[in-house]
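Have a look below at one chain only, the form predicted on its own, in structure tokens format.
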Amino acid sequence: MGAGVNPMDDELPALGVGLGFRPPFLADLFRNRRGVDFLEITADHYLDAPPEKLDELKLLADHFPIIPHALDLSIGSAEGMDDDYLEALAGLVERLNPPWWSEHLAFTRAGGVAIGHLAPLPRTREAVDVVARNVERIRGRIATPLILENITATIDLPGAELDEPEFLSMVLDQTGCGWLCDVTNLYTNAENRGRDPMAELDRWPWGRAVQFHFAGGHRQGGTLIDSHAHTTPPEVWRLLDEAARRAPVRGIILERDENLPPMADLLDELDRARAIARRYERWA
């Protein structure tokens, strides 16, 4: 399967704490460069992009380390992945030359139809094999290390042979990928299923964690939604602290997509995450 992604063995660089880039805070970002160590971009916004978006990307890359985060590779699709999308993504990764890049452990297409959202995979050994085949194909085109993100799922598909920590661990073992641990997603899934996320922390593959996401969501009816629309809640901060204690994490990203607050509020959250990482000596 090729070389695995282990944040310590592979000596991946420590990028620090940064933001998922959103164009509305471009100007504020440059006024506060010292408070943002690196950026994560949504890769899809720069595939076959117009000149002004490519100029934006060059501006960002000239001043910050950039990690591409893809949305639509559909890495869990049994029918395989879209050749044109993979080729465009490969071109972007080559252009940026990041230390790693990321995608979701999910599928977004089935039967040749785009379903428009990140759908959970059946937690079966067959699904693990599908992901492993797709990752092998990706590695034939993109040599840069790939890390996979755990997603939120409001339902459990029938026929599961593995629980979430077992499924993720098996995927990472078979593919050699690292883990983009979305701490908010861990909390959201546990909360929506009536579980205590702290009770199962030791079962997750922390040794594979390269990067963290954290964010704040909202409730809709009785369901917690991962909307990236609010300040990070205390429960997620507690989980982030426990994750940082366990994992050799190399970068932490705050995601905020809606209800964008003043940049000072985002920087306060970055500083809090940075203090957590330093407490466990993840970087200087």
Second form
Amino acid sequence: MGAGVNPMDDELPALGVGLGFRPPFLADLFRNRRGVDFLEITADHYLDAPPEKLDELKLLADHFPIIPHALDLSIGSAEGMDDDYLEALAGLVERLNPPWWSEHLAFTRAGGVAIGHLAPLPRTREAVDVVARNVERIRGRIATPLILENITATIDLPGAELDEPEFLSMVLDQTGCGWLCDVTNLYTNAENRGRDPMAELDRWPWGRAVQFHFAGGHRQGGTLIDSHAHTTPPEVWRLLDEAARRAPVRGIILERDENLPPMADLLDELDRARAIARRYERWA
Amino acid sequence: MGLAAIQAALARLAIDPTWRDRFYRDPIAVGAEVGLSPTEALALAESDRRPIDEFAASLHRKRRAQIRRTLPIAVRALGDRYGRLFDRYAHEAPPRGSRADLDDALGFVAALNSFPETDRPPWFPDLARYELAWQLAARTGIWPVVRLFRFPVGRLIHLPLAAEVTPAPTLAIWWRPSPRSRLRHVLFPLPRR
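The block above covers the form predicted on its own; next, return the form predicted in complex with its partner chain.
Entire complex below, previous chain first.
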């Protein structure tokens, strides 16, 4: 299966605990360099970017390990992926030379339409095959290990043959990709479907987890929204602890997009995540 | 269920409110437009519609916020009117292109001219075009970007929406002397005809 991802492989370095980079963080990041081990950048922001934006990326890359996180490759599209996007993404990954990079297990383009939003895949064997085919094509262009993120989804498309853990496990097995486990998304999906995430912990493919995301969302009309707009809630901290106990994780990223707090508050959350990873001896 | 067809259907349901309403009224005929079999169309139509509507609403909010980030000066000038104007634009126009932060803003700015002047002052489309041109010019490499405006766009940035402005044709040029150099910009007032 090509260059598969085995998180236990010594070649995947432990990056520690870091932030999903957003431009408002820039100045505070350099004032608090020691509290942030690595950064995850939104790859799309640097694909068709002006020189000023590329200067920003160089500045970040000179001081932090950087993981590119892509949004719009549409890895689950039955109609295939956009060649220009893949080419631009390959150029970015080549430029940064990260130990791994990530995308979402989702689709964003179909029927000639760019949705501009992560859409859930039907949990079918056909969808697994399509993802595997697209990943093979990606590997022809990007040799760096790819890890796939579980998304939030309120839509359950008809015709599902697999449940969430089965679908993810089958995709990772068939593609050889690692797992970017968004712990908040696991919690959000379970909560919105009335399930207990702690009760189904042993069904997830923890051995494939390379990186975690965590964040806080909000409720809207009874639905939990993964808005990255609030402090991480206690339920997600408990799930993160259980995830770190089970997974050979190499990096943990806090995501915050809205309602930005002082950097000190974000650093407190990073310290707490770092303590969890150290408790299970995930890195020195 | 055919993956390509179900994905095409979900994409249309998410971005096109008119198609969404048509689909739920006549799933078999409308679903066939994207390749759904009658069985597939009925299965999709009979599943819970609420999450589909929430997904579409979430995309709508994301587009509105994205244009606000791309055109902060123009959107701030519009104040409370922005939401209403965006809703009108988005109802007619699905998401555009693959550059999420630019293509929808291009569509919104193009649509501004079709909105009645009771909803925005005559100079407002020039302000939005001017702000958008900065974004485009920043990404255009060494090729210059040239735009002609009806109003003195350099002044518009600081004006309240209620301000009355006399038209004064203005030529705007952006360029980079080399691919890595800073973006340069100049405005030329033109004689009125």
